[in-house]
Structures are given as structure tokens and as C-alpha cells.
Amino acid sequence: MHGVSTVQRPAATVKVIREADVVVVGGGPGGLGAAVAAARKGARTLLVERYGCLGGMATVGGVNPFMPNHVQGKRLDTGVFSDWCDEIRELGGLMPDGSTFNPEIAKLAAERLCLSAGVELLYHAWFDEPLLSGRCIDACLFTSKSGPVAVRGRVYVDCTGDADVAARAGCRFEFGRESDHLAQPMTTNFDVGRVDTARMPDRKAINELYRQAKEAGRLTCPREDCLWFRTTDPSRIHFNTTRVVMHDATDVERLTAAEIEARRQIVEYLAWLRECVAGFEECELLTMGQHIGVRESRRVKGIRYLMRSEVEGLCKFPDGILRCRYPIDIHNPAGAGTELVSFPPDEWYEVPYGCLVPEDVDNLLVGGRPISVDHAVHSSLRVMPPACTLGQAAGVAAAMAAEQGIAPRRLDGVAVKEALLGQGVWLVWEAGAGGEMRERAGTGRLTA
């Protein structure tokens, strides 16, 4: 049936079954951060996820590694982001590198760290709507395997990646770039098993057999080039190299073509792999993500916003919640190529506490990437290890701002990163005798 046509949906009465003090929708790395922090500041907190786990891009995604935001060697993201890593390994399943991981610990490492903090889980429950009273969210419905449902806090945390929550409870918000509201590209991950991985070719022959392939038209993928990586099995690889150009992860139709049409692309890549590409001739298929991955889509307009000129000149804050120098990393929307803009090895910036605090909804914060900033300084903390620590600053803020009875606007940004460094976030340096950075005793954990 085509053309425009609507049905009334009957009003009804929606049963609460849970209330927290923090209540924190989607259970991603900003999820985890969030719930983790609120529920270690002495917040009663739920955490509600769609999925039967934790873990979101990190493993129902199936995006791997970790991507480095390291400063001297040190990981930046310490606080719950190291937690969960140190769970993971104590589960077997970290690499060495400190980045690489096994997808299927990670649910598991993350679970077990919320249950250890406290936190109350409940999944498969689909984020519907929120009810408002004047400004304030009182409760959220989701959909479930019991029907309607109904949470309540008294401060929540939208951790959904797409801003669900900011975006139906009326907060104004970007999409995409400036100049056409393209967003970048989505990627299926997927994993391919039996790789004789000591015939396969470098890095750059890879590449070049790739280029080939694309001049032939045997591969009608928009990417450049072809992103691998290796795995915690030695005989698997990796690929983060579909690339779905022009789609919009928060419309279900154009999500729905979306995977359809990285799937065509991965058959397309192992028809190629096993015909062109030294050791993978005996390749099988082994996982794909659940659900593609979804680089950007809202970004919250917040009472402080983030812009490129700022991170370009190293921004620094009395209130920064978070240190980034992952680079700008942005993948072109329409098509091919990639923007790459490195930061100085020694240098970092920083994102203020406002860009977490949505302008239109006065109990909410929002966790993850789809804070405050623009479409380029998006592009550089969207990456699971950042969006775990933004997480965490919303988390700890919500804690704090439901302890005090304040709206989250209210609080002082300043007290916010007080707490983050109480639980182990690393945002304080003083110069060493040699001139070089490091940490000031007692303001955090250190790891490589």
C-alpha cells in the first residue's frame, strides 16, 4: 500500500514497573559509563537497553577495536572505560594491545560491572516516548515482550546514540553537517574466519587489489579503501569497511535499506576475498553486526556548544568532563574519501560540562556522541572509548543533580569534574621536571 495514510493509536494506562533516582535509556558505552558512574555516586539507578546485553556498538555492532585516545602512551579514558577494559581481560578476553577484544566477553565484562556497581538492568525494553510535565520529563514508555511499560526517575540520561529521548521530548538538535545535513556513512562489521593469515599481503597490497576490484566494478563499495583488523583469534579478520552513503539511521525505513544494502556490499567483499586475496581463499563468514554502525546522526542542541575552531586550538576548561585526541575523522557522506586531522602528540582538548545539558528538557542529560558539538568535533569523540567517559560525566551529573533536587543546568560544572576525578577520570596534569605531562598524584588511574 503506498501513499500517505494515518491510524489513531488508543490512549491507555501504562503500568510502572521500575523507578530509580537516574534512570539511563540505551546500554552502549556512554550507557555503561552513565549507569556505572550515577549508581558509584549513590544514585538508585536503572539502566534500560533494547537488546538482550550490553555493550551496543562494542558488540552488538560488532565494531572492533577500541580506537586509541592516548596521550604519552596513557589511555585518557580511565574511569569506568578502564574498568570495563580490566574486566574484560580478567575475562580473557583483551589482546595485549589493551584494544583489541572479544566481543562476547564484553557483553559479559560490561554486565558484570554494572550488577558489581549496583545497577538495576532491564532489557528488552524499546524506547517509545517520554511524558512531559512543563519541562521536565515524568516518565518514559517503552515498548516489550509484556506490552506497554512504564519507567520513572527523577533525572534521566538519553544514552541511545541517536538522542531518542532528547529528540521526542522536543530538544532542538542538529543532523549531520553544516552544509546539507549529511551525515557520515553507516558500516556493517563483519568477520570472516579460516584465514591463513601468514600468506595474506601487507596492508598497501591489500589496498592496491582493492582499487583494482573497484576499477573493475566488482566491487561497487563507496569506501576508499579497505579497513581490516586482527582479532583475539589469529585465523580471523576483522572488516570495518562497508560504507552506506546518504541514509539516516533514525528513520526506520532508510535504517531498513541501509542494512540491506551493507549486506549486499559483504557478499560482494567475500566473493572478492576468496577469488583475489592471497589466504583467504578458504574463508567463511563468521558474525556481522546485528546492527550496522552508525557513525552519526543527532547531535542535541546544549546550553554550551562545541565548535571545530575550538578543537583545532586545543580548548582547555575548568570544567571539562572529558580529554580527546583522537583525530577528526570524518568519513565523507556522499561517497569516497576520508578527513583525517591529527593532533599534536602532547596535546589534547577538552569538552565542557554544558555540551551534556540540553537547552529544552530540564532533568535530562545526554551521554555518548550526540552531545553539543558539531558535525567535525563529533567526528573525533564518537568513538566508544570517549562516548564511555562522556557517559560517565552525564552519569555522575545526574547522580548529583537528582541527590541535590536541582535541575542538571544547575550544578556547577566545575563539582562535576570534581566527581569525575573521584572515580578515576584522568583530567588533571602538572608539568614533569623534564617539561613533559603527567599525572598530578591522586587525581586518577593510569593505564596503557
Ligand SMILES: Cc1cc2nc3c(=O)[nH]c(=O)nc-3n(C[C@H](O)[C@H](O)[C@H](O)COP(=O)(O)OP(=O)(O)OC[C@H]3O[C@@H](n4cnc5c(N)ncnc54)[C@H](O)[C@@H]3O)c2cc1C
Second form
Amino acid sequence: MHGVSTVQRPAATVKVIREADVVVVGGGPGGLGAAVAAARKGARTLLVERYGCLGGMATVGGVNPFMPNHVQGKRLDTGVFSDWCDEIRELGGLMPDGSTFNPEIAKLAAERLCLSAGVELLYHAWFDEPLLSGRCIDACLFTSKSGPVAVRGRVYVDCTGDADVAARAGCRFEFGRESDHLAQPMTTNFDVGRVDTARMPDRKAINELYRQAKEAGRLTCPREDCLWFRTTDPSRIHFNTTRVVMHDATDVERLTAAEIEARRQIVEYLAWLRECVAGFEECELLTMGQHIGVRESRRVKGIRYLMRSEVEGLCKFPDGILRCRYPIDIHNPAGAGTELVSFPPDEWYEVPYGCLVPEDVDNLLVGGRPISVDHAVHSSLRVMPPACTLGQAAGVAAAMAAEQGIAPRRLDGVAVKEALLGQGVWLVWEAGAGGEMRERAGTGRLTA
Ligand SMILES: Cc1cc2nc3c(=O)[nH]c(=O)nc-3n(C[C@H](O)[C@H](O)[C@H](O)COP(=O)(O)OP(=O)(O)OC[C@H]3O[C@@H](n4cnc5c(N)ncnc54)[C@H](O)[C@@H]3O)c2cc1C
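Now the other one: the form predicted together with the ligand, given that the block above is the form predicted alone.
Below, the chain from earlier opens the complete complex, with every other chain and molecule after it.
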């Protein structure tokens, strides 16, 4: 039985071990974007992460590849995300397709990028709770290897993916889809090696084998098909195909159950691959996400809220801080099926600055996936390249707010966009004579 008895936490005096202008909590793609951007904008910046490395879902979650957020073959995420890719490439970990990467090298690259921007790092510190002073966060408490520690910033950026900081600070949030509050399913990604890829059936044939195995009851994953990708190693295949539905990633009991269920599915998959799929006879399990992949949980209510109807209308804003054309991509929160709605080839939608600014706390911004949008919009901008750019926008805004001594809600969103342009995020494109998109003169990679 759970939850029937309680204990009292004793009051304690906790040492403030670090202070900074901008404190970023969470070092996934969003946190990387936020921390590097804030530091480049001149803020003393601290990035605090619960694990011993950066990358979040890209590394600890074993998620691969970077999904394309492109228009006419050109990348829309040209800021910190591009720099991260360049660093991964330089260290020999990026495939020529520009999207498949070696996750170990992605860790190294993210850390190098932070250190070279002057970001201070604190690992092995798990955000616990904020100490509030009115509508502001005064300090954040972390559980660490040294016991409880505190850090203090002028402005905080919540990049925990699950909006842990915002939720504990009392911000209102939405959870999952509007009809029943179920979030997209969780997935433990895994890689297998020693695959004779020359003999592998094509995607269609693998899916037919998968369908047969499901019908026969030997595979019990609720997914409708088998999703796999090639990797940086020709004999290694990456699977993004387990599916755990109707579990809340912010509830430790449900999260534990989800980890166990996903690994149960992996055991079934391995036996099926070895026995039924050509080329996999000798395969071995190489890695599983060390944390189950969480697609969706909380979305913080901001001073602006972006809805599906707006992005389907390809909305643009003077303070648009992200351009995105990755499809609406909703894995069924309750079972089989995936809804995929693409945008026109030469088009994108924009996210206004206010989606990063919580309504309820004054010195906090949200970066990465849990921003103020509905379930459908979240399903599009949650992928790693735009998540990194959303973090970058929050980081730039945090640095500006700290420097000016004002709340992020008081910043002019157009000025935040201009600052992002200054960091090279924004390739402002316009239609050329032949309808092709081209970069507007005078924009591109400038310095902060
Ligand atoms: C199964 C799955 C498959 C996906 N497939 C793809 C794909 O193929 N391509 C793609 O581009 N995107 C994909 N995505 C989406 C993408 O990986 C995430 O949406 C993206 O990583 C979000 O970035 P983020 O920084 O907001 O969050 P995260 O990547 O989740 O990073 C959050 C960070 O915060 C840290 N953190 C969390 N809580 C705390 C705390 N309390 N204290 C301290 N630190 C904390 C975490 O350890 C982590 O480092 C997939 C996601 C999942 C789950």
C-alpha cells in the first residue's frame, strides 16, 4: 500500500554553493541552448543537471536521430543547435546526413560547447524545490551527493522537460491531451549490434513480420509498426519502438512501472528479432535508454498560449522566437496509431516569445519542450532541434532580464528575437524571384 502514512521533513539550513545571473535547470537540448545562449549574451550562467553528463534525451535517453526541422533543405535551427552539430561532427560523431549522431560524442560536444561559452556546470544535483519570495524564486534546493544544496540566481530557466521547477513554484500547467489528460506514450529506445544489415528486409517487410508476430501474440507492444534507424556504426540498428501508454512520467511509481514494462517489451523484441528477422540472428543488445524516453508531461501556462488551429494556419509573429515545420506527430496516448500532419514544403509556423514566460512566477522562463502550447503543437516542437532553439530563446531572454533587472514578462519580445538574430539563430528568409527561399541580406551569423 502506498500513500497511507506521512513523515515530517525537518527544517534545515542549507548552504548556497553557487550563485549566478542565470540558473538553468536541466541539461538536455533545451538546457544546452539556454545555458550557451545566456553565457554568450554576457550573463554569469550556471547549468545544473541531475545526471553526470549533458544531452538529456539525446544521450541518457538514447534518442536518435535529430529530426529534420528544415525548409527547402535548409536547417531552421541555426543557433546553438547548429554549433552542437558542428562540434559533434568535429569529434567524428555525426553522419553525413547531418542527423544521425553518436550519443557518447554528443555528450562530449555539449560539454565542450558549454565550457567554451563560459557556462559553469553542476552535475549530480537533482532539483528538489524552489524557495519563493512573493512571485519570485529566491533560491533553488537540490538533492545532491553532498546532501541538500542551494543555488541562487537572478533569473531561472526551467529546462527539465517536465517543468519540475515551474510546477513546484506553483505555476499552472496542462498535462497531456485536452480530452482526457493522457500524455503521449513513453518509449525506452535500444540499440542492437552484430546485425548483418546486408540481409535485413526492407521497412515494409519488417513491418509485415511485426504484424504477424503481434497477431500471433508473441509481441505485446501496443505500437502499430516497428520503428528503427541506422546508426553511425553500419552493423548497429537503433529501435524507437517500445510503447508504454497511460503512465504519468511525473509520478515516481508510474515511472518505475513504465521502465519495467518497456524493458519487458525489449526482451520480447530481442527474441523476435533473432528468430524471425533476417540479419538479426546473432544480434546483441548494446544499449537501452538509461531513463525511459518521455515525450510529454506538463506544459506550463504562459502569458501566451499557442494552439493547433494557429500553427495549421502557419502563424507568424513579430516576436516569433522559433520557426518550426516539423509535423504534428502524436503517438497515440492510449494504444496503437500515430497521427502525422505535415506542413507545406516551403512553409513554417512561428512561436511567439510569450509562450516561454510563465503566468505565475516572475523570474522564471521555460525552455525546451514544456512551453505554453496545446497537446498538438507540443507534438511538433518537442523534437530536439526546435527544443534546443526554444532553450536558446529562453536563455537569451533570461540574460537580458538579469542585465536589465526586470521580469522576463516585461521584455519586449521583438528585442528578444533581435538578440537571437544577433546570435545567428535567425536566418530570415524571403522569397526570391523564382519563389525559392533565400537568406535576407545582412542577417545570419553575427556575434552577440
Ligand atoms: C522515445 C522518444 C523518441 C524521440 N525521438 C526523437 C527523434 O527521433 N528525434 C528528435 O529530434 N527528437 C525526438 N524525441 C524528442 C526529444 O528527444 C525531446 O523532446 C527533447 O530531448 C526535449 O528536450 P528538453 O531539453 O526539453 O528535454 P530533455 O531532453 O528531457 O532534457 C531534460 C534534462 O533535464 C534534466 N532534468 C530533469 N529533471 C530534473 C531535475 N528535477 N533536476 C535536475 N535535472 C533534471 C534531465 O536529466 C535532462 O538532462 C523523442 C523523444 C522520445 C521520448
